[in-house]
Every structure is written in C-alpha cells, then in structure tokens.
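Here you get one chain, nothing else, as structure tokens; it is the form predicted on its own.
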Amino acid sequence: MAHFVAHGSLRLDAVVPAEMNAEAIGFLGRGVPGVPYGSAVADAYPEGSFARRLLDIPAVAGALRSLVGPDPRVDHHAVHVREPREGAAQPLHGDAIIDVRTDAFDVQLMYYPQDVTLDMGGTLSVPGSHLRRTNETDTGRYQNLLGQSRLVCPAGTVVFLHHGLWHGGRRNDSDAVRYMFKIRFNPTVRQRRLWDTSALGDPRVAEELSTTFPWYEPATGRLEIYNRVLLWRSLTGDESFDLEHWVTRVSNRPQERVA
C-alpha cells in the first residue's frame, strides 16, 4: 500500500491464466458493452461473465479490495486497442478533472492479456505524477519525463493505477493488435485499513513513502511530499505520522496560553 501511496500504481504480473488470457483475445475483439455508471460489480458482470472471472482471480480481487474496500461501484470500462504501426500515441494525461480529495481516490484496473514488448505501444506512466492536481490532458504537451514508465510486461498482467496518474498509449510499431481491458471503480467505504496493517510500524513503509522521481523539482517536488502523508494519514488514520515534519509544521496551531 506504500508503494502504491508513493508511485499512484501497482503491479501484479502474470497472475490472470493462460486460457483465460487466450479467451480475452476474442473476448476483447468484440467489443464489450458499456454499463451505466455506479453500477454494482455483480449488476455490471454477471457471475460466470470474463469480467467477473477476472476479477474474482484471488490476487486480484485481493489487490482491488485493499484498495478500494468491498463493493465497489463501477464507474466506467473500456477495450483499448493499439493498432499495428498505427503511427500515432495518445498525449500524456490523468483520468479526472481537477480533483482535490486528500481522502479517497478511484482505482483503474488494466488487464494486459498479451505478451506486451517495447515496439508494442505499451502505457506509459509518470510514477508518483498522481497527487499532482492537474485536468485531464493539461500534461498532453509534455512529451518526455525522466523516469517515465513505459511498461513491459508479460501476458496475463494487472496494473492498477491511482486514477490521476499522468499516463497515455503509445504508438504501436509492431505487427500485432494490441489490446488492454480498463474497469475503474470508485469506493462505496471509506478507504481507511482496509489491507492487512500489521507491518505499519515497519521502517520500510516510511522509506517507501519517501520514495523521490527523478522529474520532481527541487521546490513544488516537496508537495508531492506533502500530499502523500496527508493521503497516508487518511488511509491509516494515524494523525501524527510525518515524513520531516512537511505536514506537522504547517498544521501547527497552538492555543493561547491562559495564565
């Protein structure tokens, strides 16, 4: 969850079956319906469904609910298709407008059911871009970040992504279709120890928490910084947790002393 918290996504590799994976191909090619926003997962895919067996694979549904809590509303899905030497790339943005929540946050899932190879077009994401309160293609001229993220991945891979994270499809120089399924869901809980807790006193969760991009810059960088604790408190409910006093110095407001 830390490492979510810091880099706005997180990576399950390989865990949806090679049959399945196979299925999807033609499953995708299709076309899959749309469903009207905030409808329950069980109204959106029916038991038995792809999608429901997707989302029913244990690491996934695992992954989802530390995430977002049970029952979550889907709020849209979509089959993305890059197109062989289809010269072209979707410009670098995040999935909301302006969004100003420190409390909660939506969650995209991205189903890759195809080995997916650098020529290939696969998303390109801006680790810890997500807390940055930009709209929607604001970052569209931006062509190249340093420490971008272009993923690489083998077939049958989950990425789930902080719904503000600056990310885009890049442009398919390779023979083949390129397909990937997206689900974002908005929680119906408070997103607060909704996964396992018992290791929040582990000193690896603030060094993960403290994780810098090598695009942050020296001064609006440290914001970054700062709304990651305020999500951290959120998420934990622990109200004193700091990284370097960034939160605790600007919240202080001492009392007048009565003698």
Contents of the next structure:
Amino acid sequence: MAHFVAHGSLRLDAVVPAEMNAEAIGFLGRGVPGVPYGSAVADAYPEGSFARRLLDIPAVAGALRSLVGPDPRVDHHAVHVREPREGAAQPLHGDAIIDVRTDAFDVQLMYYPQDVTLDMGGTLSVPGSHLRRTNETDTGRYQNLLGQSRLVCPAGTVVFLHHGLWHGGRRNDSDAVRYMFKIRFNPTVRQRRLWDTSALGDPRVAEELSTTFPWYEPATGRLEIYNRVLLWRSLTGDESFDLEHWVTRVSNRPQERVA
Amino acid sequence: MTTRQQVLVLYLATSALDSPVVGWSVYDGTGRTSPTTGDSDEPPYKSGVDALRDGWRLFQAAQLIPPYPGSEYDVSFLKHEFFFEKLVDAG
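Let me have the form predicted together with the partner chain next, following on from the form predicted on its own.
Shown next: the complete complex, the earlier chain at its head.
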C-alpha cells in the first residue's frame, strides 16, 4: 500500500492466464456494452462473464479489496483501442472531472491482454502525479516528464491506478492493434486498513513513502511528501505518522498558556 | 525564403534558467517532425541555459506567483515553465 500511495499505481505482471487473454482479444475489438454508473459488480458482470472471471483472479481480487475494500461499485468501463500507425497520442490527462478527495479514492483497473512493446504505444503514466490538483486534459501541454513510465508489459498484465494519476495512451507506431480494458471502481466503505497491515511498523514503509521522482521540482516535491503523509494518516488512522517531522511541525499550535 | 517557428518548452527544477530540465515538449511549425506525448525518456537539454547555447531563443518564463492563502500545500501544474523558439527556413 505504501508503494501505491507513493507511486499512485500498482502493477501485476502476467496475472491473467493465456487462455483468457486469447478470449479477450477476440471480443474487445467489438466493444463491451456499458453498465449504469454505480452498478454492483455482480449486477454489472454476471457470474461466468469475462469481466467477472477477470475480477475473480486471486491476485486481482486481492489488490482490489486492499485498495477500495469489499463490494466496490463499477463507475464505468471502456475498451481502449490504439490503431496501428494512427499518428496521434492521447494528451496527458487525469480521468473524469477534477477529483480532490483527500480521504478516499477510486481505482482504475487497466488490463492488457497482449504483450505490449514500446512501439505499440503502451499507456504513459507519471509516477507520483496522483495528488496534483489538475483538471482532465489541462496537462496536455506536457509531452514528456523525467522518470515517466512508458508501459511495456507481458500479456495478461493488470495495472491499478489512483484516479488522479496523470496518464495517456501513447502513439501506436507498430503494425498491431493494441487493446486495453479499463474499469473504474468506487469504494463503498471507508478506505482504512483494508490491506494486510501486519508490516505497518516496517521501516521500509517510511522509506517507500519518502520516494521522490525525477520530474518533481525540489520545492513542490516536499509538498508531495507532505500530502502523502496526510493520505497515509487517513488510510491507517495513525495521526502520529510523519516523515521528517513536516506535518507535525507545521500543525503545531500549542494552546497551553504559560503559568 | 519561408520562415517557420519551432517551439521548445522546458520545465525546470527551480525558477532559475540554469537549473535541470524535469519535463519537455516540442512543437514543430515546419511540419517536418510530429513530436507528441510520451515519445522520449531523454530530455533534449540538461538545463535551460544549454538550450540557449544551442541557439534557442527564450521568449517566456513562468511568473513567480505566491500560493493563495489556504492553498499553500496544494500541488498542481509544473511551476517553472520556459518557452523557447527557433526560426527555421521551411524552404
């Protein structure tokens, strides 16, 4: 979870079996009918359907439960197709309207049924951008950021993104059609200690949460860490957690009068 | 001779023009290239001054705007944006 809070994403390589990937390539090109916003998973995806089997893969189910908890709602889903040599990339963006929640987040599941090579224009994402308050494609002016992630992955890879993460489909310069199936989930429970928290006291948690990225300006990068501490406090309920004493220091407003 | 503008946008680590590049975009008015989102992991220059040394002309730098009261800890767009141009013979 500390990795997700720092990076804004969680990647599970090749967790979907080959036969399901082959099945997906067959139908994703024809599109998947939409479901009403806020559908329960069981209503949106009947037992036996492809999406339901995808969500029932233990690694996928475990990650989803850890991030948004049991019984999330399906916000929406979409099939994204990048055509061969299509000449254009998506602008860098965050999905939906600006979403400034600090004590809750949606996750976007992104499933890649085929091997994705660099020239197939895999999804671009910007690690650590999820807490930035920018609206949709207003970040479209940015083409490249130092330390960006240009997805190259084996077939059957699933990536979970925090709803705020900057991302976009890169230009497909190959001769192959590239598919991606996306589902956005809304939590229905408070996102507090939903994962295996037995390692909360491990020093690697603070180390992970202290991660900075090459594209951060040094000054703003400190604010990123500050905001990450607030999110970690919200996720754990531990109001004493801090990094470098930053949140503790700037919220220190003693009320006791000198005797 | 037909002249066209090439535009380079550099995002720097601090407000100083000689600080390191952390982000970049290129727009080519000649139509000879089509730079786009996510097309390179390597910045074209190490710093803004390196771009000047290569002949790019700076024409705009981001203003330094203090945070609005109550928004001091908000993070948003990259702050240190510098626009450069080159005028190129398009034939």
